[in-house]
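Shown here is one chain on its own, the form predicted on its own, set out as structure tokens.
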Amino acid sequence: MNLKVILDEFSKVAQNPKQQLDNYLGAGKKVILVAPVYTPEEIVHSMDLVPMGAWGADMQLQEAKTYFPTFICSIVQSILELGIKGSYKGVSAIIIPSLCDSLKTLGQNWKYAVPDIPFIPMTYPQNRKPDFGIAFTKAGYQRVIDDLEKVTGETFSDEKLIASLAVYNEHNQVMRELAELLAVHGEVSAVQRSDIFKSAYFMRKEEHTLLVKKLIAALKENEPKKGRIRVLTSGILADNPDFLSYLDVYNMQIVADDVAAESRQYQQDAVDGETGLDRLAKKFADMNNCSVLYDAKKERIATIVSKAKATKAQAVIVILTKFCDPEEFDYPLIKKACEEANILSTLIEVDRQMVNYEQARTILETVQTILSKQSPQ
């Protein structure tokens, strides 16, 4: 299978998740929506259910505004909008974690706005690393299990969870390997790169792993395209094709990312613990470098700079989802750290309702003008 055919497969899934949902439902599968950011998909998978990502969609918000103030995160609002408008019809439940204030309100509003799809909360502790934090996380997972058994009639077994953890660990490994390859292969566009990561939310992980392995093999046989401006992207979500296409217009290659919907998902495997549930709780405890995870020393900031240096990124592009408090708190620190490291950084605000990215285009054009005078790697 050649490179273009494989990339088209990812795009087909990423650009039409409703079709993917209908395919699973048509095959008799029970589907569980998993809202961002670190929902325990592994538990859903282990119960022979299909976990499907719910990160909202680019759309004009109408019904959701009845439940939210207009300034709240558009990702969260669009998830509710899709639920109200019936886009998730047929799914068995939605799991919503509590990792930011907006997500906490989503769960409560969901119960009243979309009563036909049960809401399952996943409450995470602020202090996730001490033993008491791990025990709290484990208790939260048990609540999710109890609710899933109740709404789907399926049963949980720790043995099956351990098997699912192996599936997810392997997926993490191939995604990390792919991210390293994409830093070399400039022939993969920003839109195509996004589709690879985005499609992972709409496919069972074993299916996605197989397709990623084919892509890795095809890339290794392909002559890497060089000479593009190397950038690192950071933020919660960066999947709008119109916006990403401007990166290609200005000859920019994403050589690494610090995006919550992309590489942040694959940093940590579940390996330590006596039981599967222990391993999953320990996995969350060991996660780092994310704006929605408690990080008193803000070690994430140094990690972004280190990653930019390691991948020879010429600029850090912070793609800030409007009104995302966790990301807004970190941005001044990212900017300062990049300045101290002599790495160009810039901020581009986005949200799910945007239809015009001309301001972003102007910013990217300016970045290109500055960096085009530097020697490409």
Second form
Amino acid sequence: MNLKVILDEFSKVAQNPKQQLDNYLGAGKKVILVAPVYTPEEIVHSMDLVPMGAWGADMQLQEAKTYFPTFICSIVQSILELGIKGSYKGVSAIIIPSLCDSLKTLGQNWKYAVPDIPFIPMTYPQNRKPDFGIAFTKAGYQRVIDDLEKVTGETFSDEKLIASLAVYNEHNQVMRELAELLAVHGEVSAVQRSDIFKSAYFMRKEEHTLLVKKLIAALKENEPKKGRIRVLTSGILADNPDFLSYLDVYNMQIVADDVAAESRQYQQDAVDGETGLDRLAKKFADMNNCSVLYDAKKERIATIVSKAKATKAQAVIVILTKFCDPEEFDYPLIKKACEEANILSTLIEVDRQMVNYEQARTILETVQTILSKQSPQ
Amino acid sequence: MAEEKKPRREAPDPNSAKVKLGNIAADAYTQAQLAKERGEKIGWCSSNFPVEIPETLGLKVCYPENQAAAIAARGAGQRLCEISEADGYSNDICAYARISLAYAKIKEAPEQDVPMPDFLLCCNNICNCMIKWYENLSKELDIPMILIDIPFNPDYEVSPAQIAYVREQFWAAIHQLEELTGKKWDDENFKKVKERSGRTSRAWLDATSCACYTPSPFNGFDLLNHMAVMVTARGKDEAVDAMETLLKEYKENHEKGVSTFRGEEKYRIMFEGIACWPWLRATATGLKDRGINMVTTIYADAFGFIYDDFDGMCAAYSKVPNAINLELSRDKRIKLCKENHVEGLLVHTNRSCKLWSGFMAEMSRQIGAACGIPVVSFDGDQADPRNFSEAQYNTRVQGLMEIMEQKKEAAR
Ligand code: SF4
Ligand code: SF4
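Can you now output the form predicted in complex with its partner chain? The one shown was the form predicted on its own.
Let us now look at the entire complex, which starts with that chain.
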């Protein structure tokens, strides 16, 4: 298959999650919504259920306003809006983890705003590394399993979980390989890159892995387009096509990302542990470099800088989801660390209700003007 | 903690609860300062961190939330917030955090100084924002941070898994602190702290439940001032004495038919949320002038730290207001409304606090329906004066009053 055909395939899925949902439901599958930032998708997968990512959508909020004040992030608000408006009709449940304050409140509102789709909480520990933290993660997973069994009538088996972990580990590995290749292949646009990552939330991972493998093969045969401005993106979510198209307009190539909906998902595999559930809990314990995971030494900040250096990124673009506490606290430290490392950094605030990206355009234009004076490395 | 500013009358009675409670709050800063000067390691501590731990170990700590409230009440909230904003902190971040991070940078504020810390004690049972705030303090001040993670509980009861997780963390924190400061945990000492904390809590619960009398023997704004002692000093002898004095005074007020609420108590409401410290006078006057007494808040229930053993303590800390689900939060409030004959609910939609405000709309609807009372909200902020409009506040309070009046009329 040629590159364009494969990329279009990702875009088709990424731009039509509703179609994917209908396809799975039509095929007799039960679908479970999984909210950000980390959800034990592997458990859902192992029970022969289809996990589908719920990161909200770019839309105006109406119904959610009856529940949320304005100062809750638009990801959380639009998930509720879609729920109330019936966009998720047919799914069997939603799993919402408790990793930030706004997500904690989403679950509480969900119970009353969308009563026909059961809410399954996933309570993660923040002291996730010691044994007692791992035990608590396991207890949280067990709770999810019990609720899923109740809601769907399916049964959990650790053996099947081990098989699903292998599927997810392989997917992680191809996504990491792909991210590295995309640092070289400037011919893939920012919008296309986002669609590759986004589509992973709406496909079973074995299907996505297959498609990514095809893409990797096609990229390897393609002559890399060079000479674009190399940027690292950081944030929770960066999937708005209007916004991303400005990266292309200003000749910018995402050579690495620290985006929660993108590469942060694929940092850690599930490998250590006796049972499947142990491995999954250990995976969470080993996860790092994310604003919603306790990090007293702020290693995430240093990691962003070293990643920028390793990929020769000329700028770090922080794409901040408005009202996102975890990211807002990290931003001043990212800014400072970049200054100290002599890397240009810039802040762009985004919001799922935004229709006009003019301000983002101006900022990117400025970045381009500054950087085009430097020769690409 | 900040006090509502009133014109000076005669010198207050030094044996009054008000003076005693005020002294305890002020004394905490002095004690920490003196300990620092003696060369002891002192900490900054989040408000719902188990005070039993530093208290039993004999460690002196200060509470950045109290400091931020004091700074805000004394008019410097915006000044400090802007210092953090200049460093890149969004003005959407909790104002307590912005004030505290600014203070960590400039290290002095005449409105309320605190000694700089050698370690940080963080507990996120009230919000995860706290973790982020303390991480940054830890990084900027280059001092260790100890986190006790008490997750938001989506269920009505605290699970055995959560108790076990919290218990292990308590011990891990104790051991870390022993190593860090050279102080030693002592079970006998803990027993005493536990008993004192239980006595203070009982007196607080009894005092606040005096609001069941009509008229209430106190103005609920008193509670906003006194709660600092409940949060931070429960385990101290002075707190036991002060709270028992408060209870005695409220009982006496009731017997004499008097109240710290000035004027006639025409309406009784529950106030939801943290006080708007920069606008304390405006918010209090807006109620008082209309004969509205705020007779209760969730704080009346929140600080009942009465437990038998270590696991009981872990469970108590898992049940603080922002750590519990909508149903339990709702039921606690319904109980307060019913017991205290509340006629209306005034909700502070606090821009600073996402967790507190995030499901308040649905919860207050349910409380209103269960109690048959009107619910009105206003926009505000506990410490950033820019997020409050006095005009909007007064319009909303007036609206609430009118509905309460209509209901009274209908009942006559
Ligand atoms: S964007 Fe931020 S605030 Fe919103 S759900 Fe994600 S982590 Fe929480
Ligand atoms: S006001 Fe809310 S966000 Fe701020 S520290 Fe308190 S609980 Fe946390």
